[in-house]
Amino acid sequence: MPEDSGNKLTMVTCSAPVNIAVIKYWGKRDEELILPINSSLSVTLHQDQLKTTTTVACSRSFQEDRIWLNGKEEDITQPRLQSCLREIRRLARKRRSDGEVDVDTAGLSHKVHICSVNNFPTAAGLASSAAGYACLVYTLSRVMGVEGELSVVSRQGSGSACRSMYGGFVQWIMGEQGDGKDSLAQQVEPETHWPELRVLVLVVSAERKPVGSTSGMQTSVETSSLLKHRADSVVPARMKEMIEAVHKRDFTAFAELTMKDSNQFHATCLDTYPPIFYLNDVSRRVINLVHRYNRHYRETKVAYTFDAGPNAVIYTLQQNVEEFVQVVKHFFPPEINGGQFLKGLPVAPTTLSEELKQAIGMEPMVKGISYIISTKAGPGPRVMEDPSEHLLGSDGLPKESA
């Protein structure tokens, strides 16, 4: 709950979860409102392993809204942000006018502070943005008693962060209208539907990346015609054949569809002029040893898929998993610096056969992989009770640790 001190702080921390699309988002039809070419399906992974948290205080004493993202302190009137929080005062203030009588009015004219830590890495391709965005909407409207579709008002800060406003498998339907009412995230399944279903997230980069997706999907939307091919004729097709292979937990037909996805995406941003490259040797690299891992074993157990950045997300079964972590592992040699290489969901060590060494036959790249992210789907926001997890101190500034 908010919580409120004698000097009228009202003050609320949440979580909100990474999502990795397998049917890819890439390009809008309207740019102010974020709102899509095609409709897309994500996976959000576990906050155990990756989230962004965020504090947001609300006090009369405050004297304008202020922002601090992983230490620093930012610009608020980045449109984006500006988007998110008028809205969610909109309908604060609409709530209020209707009459709801658990409004807290108080808060409305009151300015904010917000503080948002990511536990990995910012805009490296690991879907930063939507947690980010999923988080503050999220915990604006628990401080400002805001309910119903926040997914509207999420995608309006980043178009991914509607499907961070729900845990499992999620997805984004482009919607129609003018307005944009209709462009929102629906859950497919909720995470307890296909547990054994794992994510390897191998960071190869964690640098920011050369071109942002929101330029990048500018230029690929106005030059490239491989990409109107894509949201007319390929996708809506994959979008039915990806959600009954959810439903039924059908992994061949998920991963390859995954796998194609993300194929012709990278297609599509090459085929964007100039040209845009994400990927980068050790992602060229990461693609040829699971398709070579798979021909040995004349089936398909690994899929691997490539957002907006070099890192591969890996989905696989919990079968799987040990084995090919230790794939990684050969064909990749981590650096013996004393760091930690797998992070997240612990993996048993095993060996490999030397028949699936040289099946898959790769010369192996000293320190292409930084880490591992060992995790899973699951849960979407949710508020963090415990008072000792604000970022925020007493007095409305981030604490030091933050």
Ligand code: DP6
Contents of the next structure:
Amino acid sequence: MPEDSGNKLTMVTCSAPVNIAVIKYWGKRDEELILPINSSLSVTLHQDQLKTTTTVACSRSFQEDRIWLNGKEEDITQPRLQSCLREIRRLARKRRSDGEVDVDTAGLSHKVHICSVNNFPTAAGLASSAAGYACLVYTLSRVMGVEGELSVVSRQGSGSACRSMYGGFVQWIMGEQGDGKDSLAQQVEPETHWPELRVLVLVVSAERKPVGSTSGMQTSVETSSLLKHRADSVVPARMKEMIEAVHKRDFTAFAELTMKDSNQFHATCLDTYPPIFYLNDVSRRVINLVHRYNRHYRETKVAYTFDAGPNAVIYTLQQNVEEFVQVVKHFFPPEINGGQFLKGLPVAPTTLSEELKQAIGMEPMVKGISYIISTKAGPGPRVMEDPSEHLLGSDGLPKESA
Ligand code: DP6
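Since the structure above is the form predicted alone, I would like to see how the form predicted in complex with the named molecule looks, so please show that one next.
Starting with the chain above, the whole complex follows.
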């Protein structure tokens, strides 16, 4: 526990991962507590490629709670931020009154300064709220000496954030209670369980910002009968099958459930009134490409999934990565003078057989995909021990680089 004496700062920096659901969360039964209408399951992505870093400082000299996100000061009174702050402070107070010895009481009476950055461009449209709220809650808990189950807190920042509190394969159990105490995330398997599993994020060039998940799912709950059917009758069985596929490292079952669940989620978006469209032309081409690739091999080697935007996330096994990346490059030729097309884990170039190209048989679409991030499953949030990683300076204000 960092020391706090006089006007000194107590400062902790942590990082947290992004997660991509293979059984989707879509729809709330309680807007305020963020309680879902169905359980969901995701893979936590490796922080070497995608992460949020957050520094929390507290000091007697701070006048008010403040927050800076990606270099810009934001409104701390925003209800979801307030829920997370209030919950962590409540848990810290509880620990103190329960007689826990080493609880840092400073964090309770003092105001906090929070500074958070992503290591990926916000404009890429990758789910950043999950990593953001997971990191906020994790860092606050470390500053205030709170331990134990914290996914119920990060859930109140953004539903999907509860799954970013763990590494590997994570389920969010929807729960039944009205107070949300049983609506929490649990690790199904750690990231080491399936080392051959690889992830490719295909960042699609989008013209405009799609409808946000929060308001999108609200309209779906109000208007889509397909969503009700999905939550009541489809997801419970799918969760069981998916957990089994993960336990057994059964890629075929994992991949097929992933694609079907993404498709059903987007079908509920079309069933929403007025309809919501997250997939665009490029997304649909990626879907076709994957099915044609799998059909050629008569084997499900690659799976796609899409969230509330046009970016495709591909799950495949190590042995297929080089060829599939080459296929993407061939059918979505990168911009000639653009930046780096492939980021993240290195992927060696390879040559495609004429037979494969013909079997796929699509017209190449120039610039449809801006770049690929190659990654894999990774661990949950962690404390960064090196003080040079702090995003706030000794004055409690963001450093130049943050
Ligand atoms: C399509 O967690 O962003 O990515 O709880 O309103 O903050 P709020 O929504 P959010 O929704 C994510 C929806 C999704 C599917 C998923 O991640 O399970």
